[in-house]
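Read the single chain below, which is given as structure tokens and is the form predicted on its own.
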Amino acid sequence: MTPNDGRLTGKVALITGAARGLGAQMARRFRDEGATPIITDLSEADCRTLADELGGDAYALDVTDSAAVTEVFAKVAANHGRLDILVNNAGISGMEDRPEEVQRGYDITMTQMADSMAGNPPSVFNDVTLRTTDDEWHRVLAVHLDGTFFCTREAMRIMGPQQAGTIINLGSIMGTSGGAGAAAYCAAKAGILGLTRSHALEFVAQGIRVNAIAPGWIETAMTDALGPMKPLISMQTPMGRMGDADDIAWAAVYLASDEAKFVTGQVLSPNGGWTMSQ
């Protein structure tokens, strides 16, 4: 397929956290279809290898600060005069920096295991939470709500007259099951969820369609901090296997195209079974 025959051909596709991981995958499918990606992320540098890779444009952006997230998008406007797919990707687990966080969660949940086949109480407790600052707990918070909401309403500004648009937020299976230990992250993609069924609503009369994807356990530069966890995740999933980006990557170019133009305010959830129901 060349890019002139695809389902996203014409498109100016703005991703946020794209200069890796399912970012990075979902701006290649888009440019596969199409589309003109646009690549943002905390580095220009970041940004610019991949956005010199498919053609794109690359910018440096922060969406936790407003002002910042303006004036990047005051440059697509200026640049391309219109923004036709917005996707909401940018994110952070809050473990980046901590692995010690994430063994110690691991021998709380196997300790917590073999006292159950035991037949015993649980010997030992999660924590997470009585340990997390508040600077954790709200820089979690900002980067996944506070960043949607800043980068969804500079591209209305553009979308809203155009009267064209889809918007794609990157939610989670954290943010519609729970998971112990991840207080922060849950409580965001969970929000996240929210936020775009009350997008969906407020902007369905303007002819721009909001929905989002939870993702299961995908392989990704994020989920490597999981280490010892991985087997286990694998195992609880009913397909056998983490996911892979361009399980998502697809995901997000159906819900871009007109073969979803009946689809706003859902969740699609390509998780392989960890959960049946949203």
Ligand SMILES: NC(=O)c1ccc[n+]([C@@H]2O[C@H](COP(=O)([O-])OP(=O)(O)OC[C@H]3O[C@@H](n4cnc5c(N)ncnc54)[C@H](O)[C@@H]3O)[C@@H](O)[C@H]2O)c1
The other form holds:
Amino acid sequence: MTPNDGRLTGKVALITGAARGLGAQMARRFRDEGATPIITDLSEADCRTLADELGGDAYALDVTDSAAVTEVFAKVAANHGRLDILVNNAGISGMEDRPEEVQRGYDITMTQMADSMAGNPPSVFNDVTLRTTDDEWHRVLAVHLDGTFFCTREAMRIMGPQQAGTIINLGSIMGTSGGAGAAAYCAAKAGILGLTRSHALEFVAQGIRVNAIAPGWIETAMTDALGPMKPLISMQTPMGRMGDADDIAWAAVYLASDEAKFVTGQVLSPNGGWTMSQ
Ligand SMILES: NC(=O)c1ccc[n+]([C@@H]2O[C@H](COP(=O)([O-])OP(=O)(O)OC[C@H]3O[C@@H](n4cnc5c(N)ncnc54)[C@H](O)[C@@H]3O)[C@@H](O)[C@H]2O)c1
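Next up, the form predicted in complex with this ligand in place of the form predicted on its own?
Let's see the whole complex now, leading with the same chain.
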């Protein structure tokens, strides 16, 4: 398929946290469908590498920095005169710098499973919350909730007057199912689903759709950090594997396209059967 006959021909699409992982793959698929991707992430050099490959713009953007968000969206308006698609993808698990907690969580899960199979009550307990600082808690909420809110607000200054556009927020199965040892991440992702539904209603009269993708477990740098947990996760997934970035990128293409023109306020969850209700 050439950029002229895709589902997103002529669209301008800004993706946050897009230098790698799910964001980068969405940018590739959007470009293949004819869109101009605007790659944003913490490092401008990383964004530039991907933007050079895809032929789009690159901006350093920390989504927790409200002033920086305003500045980047103003540049998009000045350079392109429009914005058709925003993907609020930037995210952190909160465990990036805490490998000892990941290992501890795995050990506790395995011990509790062994206890259960032996017919015994749990002999160990997950207490990561007791070792989580105020800063660690706030950082996870800021990247996901402040970031999604700040970027949506600035996108709407462009999309509102256009009376057209679509916004996709990255939730997670963890936002509805919860997860022991991941309270901040689960709270943030649950909040993103609330933001999605509220903004879908707020913007619908302006012709702007807002939806969420709630991925299951997907192979990226974020889940690489889960190390020993990964085989267990694959085993617990009904499809018997973790997903790949394209499993999410194609969901984003659909939601961004006119094929989803009657879809707003929804949560699409490619998750290999992990959970069947979001
Ligand atoms: N991988 C999974 O299994 C999975 C599952 C459910 C949801 N998600 C969500 O999908 C999104 C993408 O995750 P991924 O797996 O590609 O992770 P990833 O770690 O590979 O990529 C995340 C990107 O976000 C960027 N980022 C982090 N903080 C930022 C900030 N303050 N401002 C701007 N960019 C920032 C990082 O630099 C990185 O490039 C996240 O929102 C994540 O929570 C991922």
